[in-house]
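Next up: just one chain, as structure tokens, the form predicted alone.
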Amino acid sequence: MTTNFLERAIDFVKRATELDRAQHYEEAFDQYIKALDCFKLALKYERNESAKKTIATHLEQYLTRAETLKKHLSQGERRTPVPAGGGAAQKTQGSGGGGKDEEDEEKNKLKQALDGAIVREKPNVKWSDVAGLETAKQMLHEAVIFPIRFPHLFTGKRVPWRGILLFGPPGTGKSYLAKAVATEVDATFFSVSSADLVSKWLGQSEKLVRSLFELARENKPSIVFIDEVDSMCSARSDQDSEASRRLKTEFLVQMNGVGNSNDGVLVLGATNIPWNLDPAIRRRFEKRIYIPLPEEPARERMFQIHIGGTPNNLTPDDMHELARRTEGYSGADISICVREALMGPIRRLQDATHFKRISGPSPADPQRVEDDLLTPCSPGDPEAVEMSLMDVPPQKLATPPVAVHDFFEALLHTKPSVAPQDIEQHLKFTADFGQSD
């Protein structure tokens, strides 16, 4: 739908601009009307918002040449020259070197509406917060540390990658080492999804692509991080639409570097399904690494840095056997437990009915103990005194730890999300394309 108003929205902006050219200014002024209406509904129904940028861009401007018109045609002047005012109205007038002036802004247009893409605050996620996946981490450090931080070791015939594949299940933590990435290398970062470059507008997402690549090699050394990367590169096929096709095209052309050179820019692609993706797309990205679900002493580690600082008591065996009920877990899986596992001290403080004074750290400040903060406890607690939650004074409620048998109920509620044939897909494709952590 929003391609049939663009289409004939640009039809009538074209019979407008020849008007326009002849001095006939009142034809001209209906046709740029009836463009503008095409472009609004196109504006109304477009999903992309990229695309809605530049379609806002382009209604503005024939909205002020036609503005222009209006005024002009009001003074009874039907047939003398119509000055040029700005945006569509420069390119009805434009002539000689007004070409390169368009092309430019178009491109200045494109970049910044690519603008958004780049990850200008740090995420903060450090490697130290990325559990297991040595691997994947040292080719991380070979594509991107090692390059920017020692330059006179890749000289010759040395140079890094510059396209990294992360593969395997959802929840692995792909997306969670593109953001270490981010965090701890001094380069421009571009955070890239398909909704960022593909557009309804024919032609608009190979710009977009080719403005993408312009970019990183502006701002170099630069990171391109394009997750779900199988949405836009997926296997070229007949049922293809022409718009996809010269997408991938534009997408090969780049990576490849053709008439550029791409030294500082690495491509990192991020998939769930990485059988889908178009063989030549695939042969783009020079090494390809599987992310598999993570090994005990990780899923250990995990747990570690999802409680973080939280209250609780449990002992380095709790944190062993936790990693052993959780074969199969995903990173994400883990996360989900915990974040379960952290609500059952405060479901046990609402379905308290009688607390008891303790001493304990002040909930304002941790550094100063106090003697009568209040703690769930037994009916038949000699020091019971019947109450509810919304009767404790807020400052004076004990933050109660976390026990092992919150994550034991946790774990009751929390299954794998990850299937066995999805895994075996995924160790499939590692045999024969790919590279195990």
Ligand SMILES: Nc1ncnc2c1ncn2[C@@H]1O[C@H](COP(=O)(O)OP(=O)(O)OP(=O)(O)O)[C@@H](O)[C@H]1O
Second form
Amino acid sequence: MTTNFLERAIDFVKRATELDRAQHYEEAFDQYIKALDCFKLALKYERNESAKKTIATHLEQYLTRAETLKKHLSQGERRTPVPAGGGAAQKTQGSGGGGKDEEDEEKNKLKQALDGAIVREKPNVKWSDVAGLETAKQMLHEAVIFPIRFPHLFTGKRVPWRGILLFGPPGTGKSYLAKAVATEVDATFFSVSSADLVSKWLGQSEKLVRSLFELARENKPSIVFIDEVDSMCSARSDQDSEASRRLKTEFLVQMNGVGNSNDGVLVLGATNIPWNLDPAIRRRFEKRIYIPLPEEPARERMFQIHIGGTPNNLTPDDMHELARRTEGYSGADISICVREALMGPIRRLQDATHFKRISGPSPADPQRVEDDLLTPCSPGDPEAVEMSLMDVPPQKLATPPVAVHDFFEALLHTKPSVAPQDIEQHLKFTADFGQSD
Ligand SMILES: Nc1ncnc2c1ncn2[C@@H]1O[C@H](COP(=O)(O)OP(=O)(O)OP(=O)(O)O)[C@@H](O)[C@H]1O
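Can I get the form predicted together with this ligand as well, since the one above is the form predicted alone?
Then the entire complex follows, led off by the chain already shown.
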């Protein structure tokens, strides 16, 4: 298996370096990425230690080159030459002169480690997908979207916010909102779960934090989203391990931008337990926005968003009723309830013992109407034919629409997940330190 992956990796590398030399950087980058995927698999399955080392060295080498190309491409320069810069192309071209010093090597390793801990792809969540949370959205516009789109608005003493904390009970859309920011804004987005950072990289994590901020500064305008920021930044205490103390100090230093300018870098934090944050770190988040449980109109919008285009026969009154019945539910609770309800028609199909013919849009081509589709019905229906789902030809199956009783049924099984005491604590924190949505 290893040999196979290794061979494939080498094939991709050959193609990549040829394209690289011919300055076809976009295609070269694609081939490097494919090569890296194969190298990673080869590394995973290789048992021999010295072979592992060789593969790891290749991996690092081509990763560096791919990163250089990516940076170059993202600056919109498709064909201008990219210096080899100690990366793969340099070595394969045999142009010598490499010799990165140890510090660079260390930095590269950390950047690779970061690659595993951070997500850089743009999520696909739009502003309009986020129900309610108007204050938070407006604040994020001020902090993120305006400074990038209209930099001249932020001159002189008017400076954009550098640190924003989103806090509130679980499942209220803090991460979801951060994803919407990432999708809507033309900035590099780094998303890191601080629980991951602490658990996987303890000992190394302060260096990772430094590298994360370095990367963010290199790629500005950028947004660093730190989920569960409390696990990295809880109040300092005598019981803290040396590693955790170093991590907190480093985070403070980086957020201050000491010795570096943090212009163009916004730190967005999210937490369910803001009262656990270290006070010094809490202060670095200049804006602290409470993300509460959704009000009735927001809940109604959530039902609409999560149902989307799924065929249903819900009336506006049904929607109001659902919103009314879900007081105390978080956005996450509602999305689970909707998923459950959307399965209702599938269950009806599975349980059906009788079907009848109806006309409707063809499952294969919704533009065409067919008059011999089959849908479940009660055994007493005059047109009922006894059969089960498996007897229905797939292209003749008409899926029943989701109905309001599917939601009522789902609500019996999905209960609100946030406890009232939790809300009280959040309200107290908001009164003391926050800003309410
Ligand atoms: N305001 C909202 N509008 C639309 N959907 C929402 C909203 N809030 C939550 N959801 C739904 O709930 C899911 C979970 O939300 P999310 O992960 O953002 O919550 P969170 O506040 O970050 O929770 P946690 O603190 O547990 O990480 C989202 O993927 C989304 O489907």
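Here the structure is a predicted model, which means the values were calculated and not measured. For the two forms, the rigid core is made up of the largest set of C-alpha atoms that agree within 1.5 Å on superposition. Numbering follows the first chain given and starts at 1.
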- Query: Aligning on the rigid core, do we see the C-alpha of residue 17 shift 2 angstroms or more between these two forms?
  - Reply: yes
- After superposition on the rigid core, does the Cα atom of residue 62 shift by at least 2 Å between these two forms? yes
- Message: Aligned on the rigid core, do the two forms place the Cα of residue 27 2 Å or more apart, comparing between these two forms?
- Response: yes
